[in-house]
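A single chain comes next, written as structure tokens; it is the form predicted on its own.
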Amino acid sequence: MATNNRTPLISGNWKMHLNHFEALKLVQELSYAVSTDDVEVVDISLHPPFTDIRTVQTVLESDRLPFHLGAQHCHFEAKGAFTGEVAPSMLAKLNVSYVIVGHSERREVFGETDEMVNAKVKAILANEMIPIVCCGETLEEREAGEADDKVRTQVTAALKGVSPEQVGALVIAYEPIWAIGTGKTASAEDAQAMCATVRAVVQEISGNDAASQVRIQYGGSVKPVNANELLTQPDIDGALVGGASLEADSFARIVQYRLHENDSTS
């Protein structure tokens, strides 16, 4: 198990699922499935679609639930003629704490560039929220031996112009693109090796303190059955969870990964 002072962050990325009634139901179910003991050792963020954020904010605050509110995306401009986009300040007003940036689906489907990701990181930080900066390689890049270079390039670009203090306080999510939504998962050894590479890049860019403080998540078909093996690696500080975050029981079991170290052999 990792021996460091970094509190793991387990983030549920709901993607384009759940209307606001369904979101409310899931949060209420999670409030029963996750205990006070769990949230003393793990941070939890929930990332609903934009149309659900106000509903989730209201229930979190009115019921004093120990979950952080997150968003999946934002624009980097403060305002303007950007139909369909949401400004960082709008999210901040809803008490959003974490914003996912540069998810592979945003890069691959919507054409987000490294430069756009960097602009979003800076805008999110300027609005006193925490970016969860995503990076990861395709299967073709991995098989060609280009995984390290791809991740190094993405992390370096995302952190350009960001102070070491800010880097230490943010989150980086390593998500191999070939493992997202496919049911395939990187082995614990491969996930650890790539997260160690991410930390090494942070050290090169921002120094030892930032590298020791930054939290690095693994994402890509994380489930209760593999959570313990993945999340007890020394350089993995949590998970960015997709499909398994849409069910309270499965997400709670990932949050409680320390209790399920034998799941992978059962």
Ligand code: 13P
Given for the second form:
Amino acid sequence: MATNNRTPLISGNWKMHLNHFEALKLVQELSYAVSTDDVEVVDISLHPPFTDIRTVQTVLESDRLPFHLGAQHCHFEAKGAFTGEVAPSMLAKLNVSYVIVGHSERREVFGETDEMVNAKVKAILANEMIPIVCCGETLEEREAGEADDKVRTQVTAALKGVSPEQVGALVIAYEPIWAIGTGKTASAEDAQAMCATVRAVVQEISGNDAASQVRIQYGGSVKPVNANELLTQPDIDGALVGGASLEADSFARIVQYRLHENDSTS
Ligand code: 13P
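Target state, the form predicted together with the named molecule; input state, the form predicted on its own:
What follows is the whole complex; the chain from before opens it.
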């Protein structure tokens, strides 16, 4: 397949880890571990817990570090009586660029529906941030041959009412649920096949331009040892990384996946 113009996006989803002191330390370590050469060829986003975002924003901006600020979640309403929730505009005010939407942990543990995901995608776009829309199947669904249908349904619902231009600018993360935090990674072939399916769905809904522009990440036990194989697949444009993003060394080696073709050290 021909090369494309999509800049890979490597995102660190810190989940519910690291207080703001620990976050500051990790960002500083990352600033030494990642070079300016690295950030010429990949985009990097960091998604700390809400309580760390202001701290991370301050260090990124004062030290002019080449990482985009991200969030893990937000509400779709602009304001109101939603105890514990955070509005998209509050994130935009902190110069957040990317917001993860519909992570399987949000869907499974907190009951987020496809309709809520769609409302969040629109709210994030309205606040000029980029959604990272997650999709992916359970092990049972994969074994029953339903993985394609599940992902097709999730992506179709998430993009409802979103213009082709907006779809082209967003990020979709394919994360098979059975591969998250388990150490089990999808084979490069399976990950590529599912990311190609996601691109085909985008093409059907939003047309050729959107399909060739949308960035599709793979997520699920991405480590330095498997990053090269996964991220050099033609339809995989980056990674959404959980556990391995919590250490500067392993995250930097994923960012530098091009240099680590035969890395078997972790
Ligand atoms: P792990 O990399 O820890 O498997 O987590 C993946 C994930 O859920 C990223 O959003």
